[in-house]
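Only one chain is given next, in structure tokens, and it is the form predicted on its own.
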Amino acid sequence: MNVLSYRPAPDEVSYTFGGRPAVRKVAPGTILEIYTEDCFGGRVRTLDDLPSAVCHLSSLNPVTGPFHVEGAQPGDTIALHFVSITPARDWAVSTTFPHFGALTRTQSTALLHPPLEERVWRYDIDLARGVAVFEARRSEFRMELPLDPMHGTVGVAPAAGEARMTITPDAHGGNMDTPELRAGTTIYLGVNVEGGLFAIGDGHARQGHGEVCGTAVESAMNTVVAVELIKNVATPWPRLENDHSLMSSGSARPLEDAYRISQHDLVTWSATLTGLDELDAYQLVSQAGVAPVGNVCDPNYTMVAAIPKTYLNSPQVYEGAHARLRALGQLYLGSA
């Protein structure tokens, strides 16, 4: 088993998806051991650390990579299955923005009520009894609520030689905030440059679906995946698969764009892979499939698109990378 552990130093994270050299270079079939910095880089740690006093607009959001895939050229999938995503801290911190998150004024929401209070709030993370815990500010209301941690950011490289800020999702993936990222998900990142060059972070310990005040229970991780490459098969739009569903997603405004996407995504899919008319799939995808959202905040909302692989009678996608990328995970933590 070939295992690469990699923790960057403060300077050495990313705030976009291209644009910068990758950081190490990494064969297929390699499991690789990262240290993720929350979306805030570790700078909020009290009620008290307003992010508009201690953060940037340009260092928010950093992400540990790009990685290298050998052998990765344009046309090609990498998968990255989420062996473990663990907090790396015994605490959290989620904040509301004056100017972000799906309930307040923004620059193109003008409204004339004045924009939200910036407001902090802290959890406790006890891993140990699996929990984070919630605290009101301006009452004793407290509830332990339950640790399912997630990474709000993944992504590939974008086509053309372009250069997105991780804060911004589309079809390289990025920012999607999607719940349905969790350990033993796998995903499916198209290629556009050569070695692919992913970045992973934003660890959240939990989220709501559509993160909708801007942010989430947000937290470092330390987090293992499995890395594979599939040559010569193309993927439109980041593609999830976990033992029980196929996910399509889709990133856009207005949201019904990012809806649509993923649904079609998921309907043309599910028809090449059951050889089904595209109106029978896109029936099938209508009566089975559910619709999770991953975010209604960032510059472009996701959509996520899912259907239980029972229903396309549990086909294999991608040469069997999800199966095979599980059971290196769990060659993995047997050995750990």
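Numbering follows the first chain given and starts at 1. Remember, predicted model here, so these are calculated numbers, not experimental data. Throughout, rigid core stands for the largest set of C-alpha atoms superposing within 1.5 Å between the two forms. Compared with the form predicted together with a further copy of the same chain:
- The Cα position of H113 differs by 2 Å or more between the two forms after fitting on the rigid core.
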Second form
Protein chains: 4
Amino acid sequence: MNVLSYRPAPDEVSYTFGGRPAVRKVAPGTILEIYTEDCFGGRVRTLDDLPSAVCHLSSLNPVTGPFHVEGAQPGDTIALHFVSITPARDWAVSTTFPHFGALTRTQSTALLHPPLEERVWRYDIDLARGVAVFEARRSEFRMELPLDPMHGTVGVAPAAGEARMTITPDAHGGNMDTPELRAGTTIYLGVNVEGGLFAIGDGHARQGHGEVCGTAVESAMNTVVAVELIKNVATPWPRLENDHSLMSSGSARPLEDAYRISQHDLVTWSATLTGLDELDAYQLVSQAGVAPVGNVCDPNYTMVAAIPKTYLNSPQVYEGAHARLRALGQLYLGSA
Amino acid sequence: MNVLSYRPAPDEVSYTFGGRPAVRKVAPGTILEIYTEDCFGGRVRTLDDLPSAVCHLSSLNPVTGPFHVEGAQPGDTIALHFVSITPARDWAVSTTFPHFGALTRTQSTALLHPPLEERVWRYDIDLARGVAVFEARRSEFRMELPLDPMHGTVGVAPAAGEARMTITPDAHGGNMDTPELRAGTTIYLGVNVEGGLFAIGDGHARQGHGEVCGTAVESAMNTVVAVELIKNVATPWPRLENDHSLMSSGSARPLEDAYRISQHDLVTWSATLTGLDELDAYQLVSQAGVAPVGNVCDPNYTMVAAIPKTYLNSPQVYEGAHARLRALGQLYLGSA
Amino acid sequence: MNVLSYRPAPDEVSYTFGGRPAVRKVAPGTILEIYTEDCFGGRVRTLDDLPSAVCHLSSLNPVTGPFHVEGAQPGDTIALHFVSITPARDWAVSTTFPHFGALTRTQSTALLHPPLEERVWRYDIDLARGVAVFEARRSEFRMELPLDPMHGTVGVAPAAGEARMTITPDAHGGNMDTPELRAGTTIYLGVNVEGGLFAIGDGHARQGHGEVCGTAVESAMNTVVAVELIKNVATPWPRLENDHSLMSSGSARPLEDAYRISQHDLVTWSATLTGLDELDAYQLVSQAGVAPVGNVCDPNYTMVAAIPKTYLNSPQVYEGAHARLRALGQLYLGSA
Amino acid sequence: MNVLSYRPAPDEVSYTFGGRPAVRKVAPGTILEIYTEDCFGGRVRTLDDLPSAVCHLSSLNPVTGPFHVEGAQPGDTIALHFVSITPARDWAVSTTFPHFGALTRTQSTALLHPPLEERVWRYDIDLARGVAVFEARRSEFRMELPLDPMHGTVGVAPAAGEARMTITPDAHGGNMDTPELRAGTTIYLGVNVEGGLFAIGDGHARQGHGEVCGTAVESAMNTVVAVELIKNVATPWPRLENDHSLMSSGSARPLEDAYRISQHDLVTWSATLTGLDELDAYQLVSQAGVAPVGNVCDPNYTMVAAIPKTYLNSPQVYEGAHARLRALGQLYLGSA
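I would like to compare: after the form predicted on its own, may I see the structure of the form predicted together with a further copy of the same chain?
Then the entire complex follows, led off by the chain already shown.
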């Protein structure tokens, strides 16, 4: 088994997709063990560490990478199977942040209100019991919430020579902030530049739908990813697969366009996989699909369109990459 | 047990919320047995019954009602618990419809494209086996989908003297098209006029998230509702409760505003129920909430914000109406 | 000349389009002299009259009417030519209003911010000099702005049995809040119910584009309108005509849909008027059209799409109603 | 007078803002004479040159530059005064383009319609008579439209290490497509990187509001710009000034956010310039401002908020750069 471990030095993380050389080359079939810092670069550690004081805007949402996948060319697809996502510390944080979040004015929903209060919450992370513990700041309320670790940010270098802040999701992936990106899931990313240059960050110990306050239970992560390359298969927007479902994603504003992109891709993809004509696939997805919200706070909003594979007669997609990578991940976990 | 049965004559159905007198008075505590026609008024029965040919625009989405709840005054809340929702025929239909749906130009997303093809799908409904059977129109594909009956349209007379087409969801309820409105769920609707004047329609044998093509598996329904009145408790937007969760809803365009309305209501409601301050409640809902999409095709889009009751320490809401109505429904079902 | 004068008693004004009987019948060809109250019902008179204190939500934006146009049937069009719009008092007011305006959270852009300060500005109106005088509230700043009187709200009873608050613009007209609706302009409104039932209100001594704070220089008005009926010509959305331009309007959210509706109507209307095919008309409007913003604060936003008539070879529209009504108005003014 | 002439070789143009070294250094106070290619790179020359056939997506919307302004540092502002913008050829073109434009489905408003027809229109440009001649493709219609030359695309390198396609407008400028960017206007752009790295392209012989079909009367240009640097004055979004008005811009989706950004900037800027408090400035702009639409077709939409300077008591902004550059331009034109 080809295993590569990589833990970035503090100055090795990236803040953009695109515009940076690879930190490592990865051969298809590799198991990649990485460490990712949280979205605050680990600088928010106590209730007094207000992000606007301890973080620079230019150093938010660091990602680990980019990784060059050997042989990847524009028009190919990189498959990343998340074997495991494990909170790296026994605490995590969440905060409000001036002009960021779904229930506050923002830079683009530019209103005359002063910003909401900036506040930090610190969660105890208990891996053994599988819980993150919420503690209110203005009363005695305390609640255990189940861990459901995921990565908010996964992407590749964008097309057309662009470099995008890691905080923005778009066709190249990025900060989609969907809880569907948990262990057991494979993400498919279309390659735009030689090597693809994927990167991963923004671990969440758990997250509600839409990440309404703008941040999740932000956690550094030890993450294991199985990597594969599917040659000559293009992927217009990030797609996901788990044992149960196929998923398309879309990231845009307004939110209905994120919905449209994801549903359009799922409808046309389903048509291709089943031989249904487009309107028949439109009908099937209309009755059988679900649409989990990703984020409603980032520069683009994200929605996912999912359908159980059985409703499509369980087609093989991407040359069976998910099953193969899942097996490789099991092998790795068994040997670990 | 106070049971009222009502099956509207064809000319007794309503096409607006507001602007019509009640068809019946209902005392709080009543079990109401009703029949609802499908959104096409039952006129689409075969693959050749194109809705634009057999339906008038003014006779789409009929609702059964309105019902006057005795004693209901502006500032009160009507609780409707759905005891059972049963497809009334062994078939149901779905269609595309010119300029309606999420992946087509519409009257307001007014583009220069000619309309998509208008097409009808007919589903066999097998109550015993609990399935609706999709059959493609342009290939041999056939798929059984589980029944999950719900009502797309439930509402009361709007405030401020308005009358609104039943197809539009807004603060008064209406065509929210959320699959959460299934049997076992209680909906809370704020009263705007004397008697409240609630009405119910648009049964779906099942529906995907967003009702992307514009119609669900449209079915006439035999539905049983337990009715209660909560005096002097106002409800700004429709709320839902089932055994597991509390839910707020919002209906607006763009879709992020539907999200904001529903999340804002859930955050502020949660704060009230738990004693959390608003920002603490914002944080809790951010990590613990889910946001099932209702519709992304109607004149307003609908989203639901839900949180498991346990995360709020299982508060009693609306004077325990849900538990009480649920028990009444069980009694009714046991005696039936 | 057939002249009808009408000044509503306080309890005769309307707060909805639809759902109310006519206050008067008007024969086509009539000159109608009316008085309209301001959007606050005249209750905000001093700097201390905060609208949330002195106004009821149910008594905002009164309109004068509705008027029944003799012979008007669904499928016809009512033409209203604004002969004159004259501020009726030597003062006018503007205010912020909680949760209303483009740079504040609203009921649907539901954020956690407390409302902006509610504040009243009082303008001196000097008809002789043609100015409204702005005086700042927190400093000595004073500025004369030219009068440009207009009506924010003009509409007919909606289709499909609806009744809509006067504050909402939609296909029936309503609170479009476009400065284009000034004297010298003819508005064309499609008839949905017998008699059409038009009404007029919400005079503005002047208004910026978008009515960004939510209110204009709100003024009671003495207004003269020349009325005509064009039989068997339908109008999908309100259209306007002045000596220079043809205009289409659209009201929707998000704002791009208001833009799309208005541009789509102007493109297809231009094609009909010139014999251009739709794409050629799309091209011509793309290079020759202007798009004045109406409102970006009401329940639907409004945009106007306008093109100089000369670019369409000065076609006659609506059987020459504008020229005829303009002449009638001149005759009236000359005889007055 | 310091005059720099620059005509890019075909391989010297840029397709991104950011991510490219400067082509020239420019000292503040310089008159810059440049040639800009049209948005098709000059490849659409006849009615048969469909852009999707003759253009690569990666070679659309070339800009001339970037230029390094000597001494420019983050936190400064670059002032570019457009002295003259002259169509460089006696023809120009406009086209529809698959999935681009306001009245068509797009990549993000992802619908199931096939694309609209791709069609080219060729305009004769008559500089002497000041007209562009529209000729319909499917009928004999011909119309002279007045020239009103402008640049659709002007910007600097973005912040945070980003590189953005020239087709996207955002806080760094870019493809704003506002007709306000004509000769006689000064644009102020906030500097994000050393040297600022401004670039200019996408000349339009004229353009309607919103560029509804997606392209204007696209023309290569000979353009003269006077350049200045204002040290230690930041500019959050591009601002414009002409002899008559001050203007703010915003670029975002949905369109109301572009409106909000531009109005918010104009309100807060006006408050600073006049000493008005924010709410008083909000009121003044609400009654005195205009809001010309830029584009409603690009990846972000653009709106401009403008106010006559006299309504602000004609304040000096940016150290009087506009007047100074205007005088410099006059001097240049007089000496030419």
